[in-house]
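Single chain ahead, by itself, as structure tokens, in the form predicted on its own.
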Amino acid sequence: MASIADYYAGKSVLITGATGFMGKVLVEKLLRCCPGVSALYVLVRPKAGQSMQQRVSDMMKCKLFDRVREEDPDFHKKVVPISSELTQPGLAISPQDESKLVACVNIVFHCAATIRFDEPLKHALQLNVIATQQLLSLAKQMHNLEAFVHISTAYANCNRRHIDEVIYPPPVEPKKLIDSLEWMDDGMVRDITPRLIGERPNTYTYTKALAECVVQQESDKLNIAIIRPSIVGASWQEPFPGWIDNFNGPSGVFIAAGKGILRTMRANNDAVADLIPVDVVINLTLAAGWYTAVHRPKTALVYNCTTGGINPFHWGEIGECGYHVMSTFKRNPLEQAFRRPNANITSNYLINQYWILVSHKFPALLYDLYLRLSGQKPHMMRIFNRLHKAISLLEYFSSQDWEWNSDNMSMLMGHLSPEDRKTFNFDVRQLNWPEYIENYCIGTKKYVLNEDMSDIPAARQHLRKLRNIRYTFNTLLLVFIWRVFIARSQMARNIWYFVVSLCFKFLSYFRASSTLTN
């Protein structure tokens, strides 16, 4: 049998949500380890000031392809930008470029969706259902396709605590609710969105869960796989260790942990953080793909894409009780920090109510406080409610557990010769989490931040200085204290005279003995 790499050599590939950041990592796995691929079409919504060429030649430019630039210079002929537009009628694709596409694509990698937790129910039932079953009535007509790549979310079905790796049965019937909402304006909609998501936490995973419905209902027609991937972080080996190019889920709250924004989180210590690496889950959906074109399974494969079950890694674990992110940034600190990096993670809701008005709102309403009599413009409290807002999105992942299963996974790993194993690794048993959460952090600090990795001793000086203003402050904030119970109290002076007297004597008897001695 042909390994992954022969497979695709020859193959025209179209990649929806390619300037994403998983869709960024496809495209560049493909090109690196599959050099004989003939074309990627890469769908592209052109901005406001930018074209979709413009927007797809900034992408190649970052550090992501340095690997593959170097290998093959003229890498970015093979990629094709086809402009589309995820929320218009036949995602706005042009007669010419439908044509084409109809014509050459063997396999479609369907990544792209919202992944915004607060999305309006309606915009996430556009981009994550409608825009589906679209690129599915054209992935139909396509002459020569021989699979279909799905990129769901281990989290579609996280009404349930067990999940195995079958679609379950929608919350609703796709075209019901798109036919209801279609009349209803933005208001009504927002009114009854928690009445139809139900269990579910928010748009993003009940709008999952229809896409997968809608998969399905074309599994008849097509070789259709499904991957679902848990929380996706940076890369673990390829192309390169840590690469992130995102605030999104743990890399923000890394992020503000390190600059000492974030000091208290509400989550369950012993609750499984179910990170997965980027490079895992393309790993995985590559030869995802490999295998539903070759041996064209009978009914569409499912693959949870956990680390949960297999090699866990605890909420716990970022604060400052583990070993693994607040290390790491006092190690390697981000520049600038507002504090110092030191997380406390609690699961009771009045202790972490404590924490965000001791350790957030206290300290920046000080630091406005400066801002304003400095004449300056006062920020950091806005910044801090943008922080609880983002934090509390994640709560509901942060405070339980699921269990994946991962059959399918093992399967198809079993199924891989020892070479593409080794090009194709998506083994996660052999992920060290302090390794990788510590390329993880300073990736934050490379790519995401743009921090020179040369001005570390600068960054660790400023940390001495935070801490000895802290120490400086909270001796101040004791000494006050104690002279307020003093004024006030006849037995706070008698102790407080007691002590020093204790401390004289100390000290003269103390000094008696060095004379002695000498």
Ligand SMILES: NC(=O)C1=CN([C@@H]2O[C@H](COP(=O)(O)OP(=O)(O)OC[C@H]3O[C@@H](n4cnc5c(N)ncnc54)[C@H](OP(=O)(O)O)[C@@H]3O)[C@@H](O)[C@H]2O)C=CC1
Given for the second form:
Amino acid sequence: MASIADYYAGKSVLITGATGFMGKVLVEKLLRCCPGVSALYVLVRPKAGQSMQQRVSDMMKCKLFDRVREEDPDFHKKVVPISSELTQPGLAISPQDESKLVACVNIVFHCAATIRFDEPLKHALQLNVIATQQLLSLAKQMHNLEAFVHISTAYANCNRRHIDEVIYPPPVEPKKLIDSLEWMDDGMVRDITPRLIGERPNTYTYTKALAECVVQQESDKLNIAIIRPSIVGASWQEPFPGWIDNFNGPSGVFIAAGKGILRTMRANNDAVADLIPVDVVINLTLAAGWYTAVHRPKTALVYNCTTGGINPFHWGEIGECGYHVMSTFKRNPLEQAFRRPNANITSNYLINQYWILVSHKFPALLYDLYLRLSGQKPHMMRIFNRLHKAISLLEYFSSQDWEWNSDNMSMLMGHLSPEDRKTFNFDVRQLNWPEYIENYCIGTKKYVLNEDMSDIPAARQHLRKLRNIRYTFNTLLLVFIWRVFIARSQMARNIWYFVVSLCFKFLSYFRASSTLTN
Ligand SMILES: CCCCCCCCCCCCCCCCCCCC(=O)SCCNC(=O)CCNC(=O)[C@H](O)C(C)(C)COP(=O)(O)OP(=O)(O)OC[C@H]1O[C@@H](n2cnc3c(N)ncnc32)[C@H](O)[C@@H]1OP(=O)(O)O
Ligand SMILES: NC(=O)C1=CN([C@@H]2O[C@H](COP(=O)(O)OP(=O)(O)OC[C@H]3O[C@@H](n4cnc5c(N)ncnc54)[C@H](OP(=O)(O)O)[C@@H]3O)[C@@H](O)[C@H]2O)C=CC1
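For comparison with the form predicted on its own, would you give the structure of this protein in the form predicted together with the ligand?
Next comes the full complex, and the chain you just saw is listed first.
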């Protein structure tokens, strides 16, 4: 049987979402570990004044591609950008490009989606469901298509506690919803969104569930695999440990904690923190593409790509590990931290609210006051408001527990040759969490914030300055409390003198006894 790299040799691959976090890692891995691959057609839209060619060329210059660049400086020649806006009819692909794709594509990886938790329903539906439908229609026309791999999310069915590797009945028939929303204005859609999404926390998980249903409807005509990753984090091993390029999910939380901004967050200590490294997801995705094309399973296979059932890690351990996160950020501080890193997790709503007041809002207020007094524009409260909005959207996922069955992941591993198991490793039993979290934190510094590791001494100096500011502030606070409350009351003064004289006596006794022993 052909190995995975042998299978992809000579194949033309179509990828949507190639400029995104997971798409980039998929492109890199295919080019590096399947050097025989014939062409990667990537559907890209122009954005922020940049043409799609410019965007793809910039993407391939980034650090992620350093290893493949070293191994094959001409790697970029295999990447063929195709102009496409997925929210447009026909995906806005030109007729010439469409003919080319129909004639030569062998495997499709559909990664594109809006992953925002606050996306208006109409747009989320347009991109996550209707675009998927259109891509499936295009795929059905492809003469040589061997597999269609759809990236979903493990949280598509987060209204259930136990999630099997099956496609559950959709909350509503997608076609009916598409037809209904077509004539409604944005205000009307906004009003009915909470009723529609029901127990799901956002339009993202809701539309991803509908997309799975749309994919299933084509499963008798195409060879389909659905990958459901949980919370995708920095890479574990490849191409570099800790590679990450965005603020999504835990990354933004780690950065905010490292900057000393985030001091408290709500999470259930006993719940599984189902993080999955991005390289694991991509290795599984490529292996699933191979398996689907070679073995042609009779029904669409769903792969729950999760860690909880195999190598569980709990939010409470991140709490402990939180100290590990904190010590990593103290040893490798982020530049221009607001305060020294010191974040804690609590499952108690009231305790969390108390710390938000004391450790978030009060310092933000003081800092903004300082900025105002020194003639600068205050901005700290705004930053905290945004942080609170982001965290309130994430807390749904950190406060609850889900159980995913991942038998298909184990089944797939069983079909790989020993060589493929190494090259396309998705065996998360080998994952060492503390080491992973440490690399993740350093990765956010190096790759998200683009901070130079050589500037660490200056960043440490800044942390020392912050510590001195804190000591000075605490001393001033004590003096203030003394002046306002204690100095005005005879009884408080007596207690104070009693405590001071006790300390003095203790010190004198200690000094005298140490002189005697000498
Ligand atoms: C040590 C102890 C610490 C405690 C550790 C505890 C860890 C707990 C972690 C809990 C994590 C739980 C994660 C659950 C995730 C479930 C995932 C489900 C899986 C999936 O399928 S999808 C992937 C997940 N999707 C997301 O994460 C998207 C969520 N984000 C959003 O929906 C929006 O970004 C949000 C939050 C609504 C904010 O929108 P908005 O205010 O409009 O801001 P923008 O997104 O447009 O960003 C503007 C600008 O700011 C940058 N940015 C974004 N976030 C941060 C941040 N946290 N810190 C700093 N900067 C941030 C962003 O990059 C933009 O910059 P530009 O330069 O591009 O303008
Ligand atoms: N990140 C995570 O934690 C998880 C992600 N997933 C799933 O993995 C997949 C990839 O996620 P991720 O890489 O993190 O997401 P990103 O947001 O990083 O990437 C999204 C990609 O989709 C493209 N895209 C968005 N809108 C359009 C459009 N209108 N036309 C053309 N392309 C568009 C983006 O292109 P552009 O650069 O032009 O914006 C980008 O390439 C998604 O399907 C997501 O649901 C599942 C579980 C967890």
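Every value quoted in this text rests on a predicted model; they were computed, and no experiment measured them. If you superpose the two forms and keep the largest set of C-alpha atoms that fall within 1.5 Å, you have the rigid core. Residue numbers count along the first chain shown, from 1.
Relative to the superposed rigid core, does the CA atom of A9 travel 2 Å or more between the two forms? A9 C-alpha, core-superposed: shift of less than 2 Å.
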